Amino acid sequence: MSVSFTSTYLMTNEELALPVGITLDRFIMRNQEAFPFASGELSQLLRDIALAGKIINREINRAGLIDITGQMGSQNVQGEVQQKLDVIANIRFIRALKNGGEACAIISEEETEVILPGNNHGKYVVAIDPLDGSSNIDTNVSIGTIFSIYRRKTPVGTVPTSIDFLQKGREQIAAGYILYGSSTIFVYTTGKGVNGFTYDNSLGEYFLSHPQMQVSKSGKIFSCNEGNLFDFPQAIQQYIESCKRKNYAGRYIGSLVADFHRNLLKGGIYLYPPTEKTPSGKLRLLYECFPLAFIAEQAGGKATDGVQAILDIVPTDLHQRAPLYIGSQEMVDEVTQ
């Protein structure tokens, strides 16, 4: 019996540069080697935190079959009322970065102190949103979770404290995020450009989907919660007046990831400016505007305070609050201008 092979699709020159098939742990071994300070357990943290990600995302996906949706009937640090999905996030990504052995602490939006794994020998802190936008989850819109990563200032070998966390926004190692929409995604930066990776579910892989993610310098996006607008400063007001006479669009889904995520696509700028309620902000620094400031610095955007970089900014307390606005690089000097 022969075989013919006249049929074979040969891939061009282009095609087989294209990076499909590039998995997440594939690209993470290729490029420890610009850490080599790290002997793999920064590589480990991120594969820990994505498995955790995929964890989460079957139990997303799962909302609507089991009873994991709505309210638990408590409140977390933050005075927030907690979701079922809060506390189910907190303890997969706790539980996986304790199992990982690389982090020696961690804080949580959801947790007040700082979480001894009892890794003293641990060189990384990890500071963690594990479901932003969590109440969002009953209508099936759009959730996150966020990441930051330290090298620690307290000793190898001896307890951490909450002296490794308070440390400026340029110093982490790593940040990203996992976005659980109409697929799963997630984009990570170690200050060498930013990556994004699309889970395959019927595979169990993420896939290199957006490599060297950029921001466009300018964008026709302003993304905020409009309901306070006339909480918001004078200044302010005045800018969104001027987003809305340039014809600009008002997308704002109420999930921070989500819509950081389509600014970082499509250019535009998110807006969270302080209100009488909340004078200082009410995004969390260390594992809200840190790690995604991180992102749009290192994708050629801007993050800013209204005052400052927001990577500038020295943390005095683990649940610290700050005004955000971030985005393209020219809405963002705009704005504070």
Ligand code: P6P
The other form holds:
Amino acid sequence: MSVSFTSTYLMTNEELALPVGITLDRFIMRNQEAFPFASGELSQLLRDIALAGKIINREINRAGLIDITGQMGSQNVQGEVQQKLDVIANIRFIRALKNGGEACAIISEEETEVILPGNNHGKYVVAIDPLDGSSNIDTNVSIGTIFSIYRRKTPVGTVPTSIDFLQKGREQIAAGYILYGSSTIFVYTTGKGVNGFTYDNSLGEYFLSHPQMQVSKSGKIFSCNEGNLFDFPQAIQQYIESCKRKNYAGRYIGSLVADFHRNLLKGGIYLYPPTEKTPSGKLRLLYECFPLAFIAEQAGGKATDGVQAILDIVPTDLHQRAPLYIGSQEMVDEVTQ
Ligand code: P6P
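Alongside the form predicted alone that was just displayed, please also present the structure of the form predicted in complex with 6-O-phosphono-alpha-D-fructofuranose.
And the full complex, kicking off with our chain again.
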């Protein structure tokens, strides 16, 4: 069959410059080869999470159109019970992990109890915040998924228990987030650096766009809800005042993943101190603080609860909260001092 071209098509500079990098799938496979005894379960688990992220990305992008931004309980046009997007995200991630077969247990911000998908031969457990900051979805503000992966403690083949989750943050095998923003980016670490993959909707693939991410040792951005300022510990109030005296930029999106990601790229610190309303802080240790602290440290940054490194905390409750100061190393050290 002969193919004739009516005109030659010259690629523009922008198209030539497109970093059409390695796909996430291929990167995960290459990464697995670096693990001598890896048998592919962790790779498959990461792919299952990335797939669910593609589905959530689609739901978020059409949320306004198919009327799923509303509150639970009302009916949508098809007469289905309308569900909030974070409930939908929770269902999607649990289904993806159940069908993927690698996760023997899941905890989620949306569920009180440990979820047992029936994969008792799975070696890994997953702690997840399916859609953090979802109150922002109605106003088109970026939101995110945060996940943390541990190797189970209970014997493979038995029914998992909460013991599998109550492990020190440093025991994490992998952690990551998906930021559904102006573009959707999948960022994760398995303890060998942090890499970011931008999703190309037209191809349905994530492509490496932020290799070996490193946060600058210091920065000039602070992120906190100053509405709570007079509730913060005195030392934190003084720190925030010192940032202002140095003309740092105050940037607070109200969506942890978006604030964290910006600080990772530009340098900065995110603070969620204890307040009267939230004496242990607002953020959840197992599926918000631990995974982001793992990423922060892998990227050369730091994360503390004000007393100790977040990753050194041994959790006692699946949904316990912790104060969080996370980002550029020198800024976190300054707060701690
Ligand atoms: P506040 C969203 O609800 C969230 O968990 C984080 O994403 C965000 O950084 C924080 O809470 C916002 O909390 O109290 O400042 O509205």
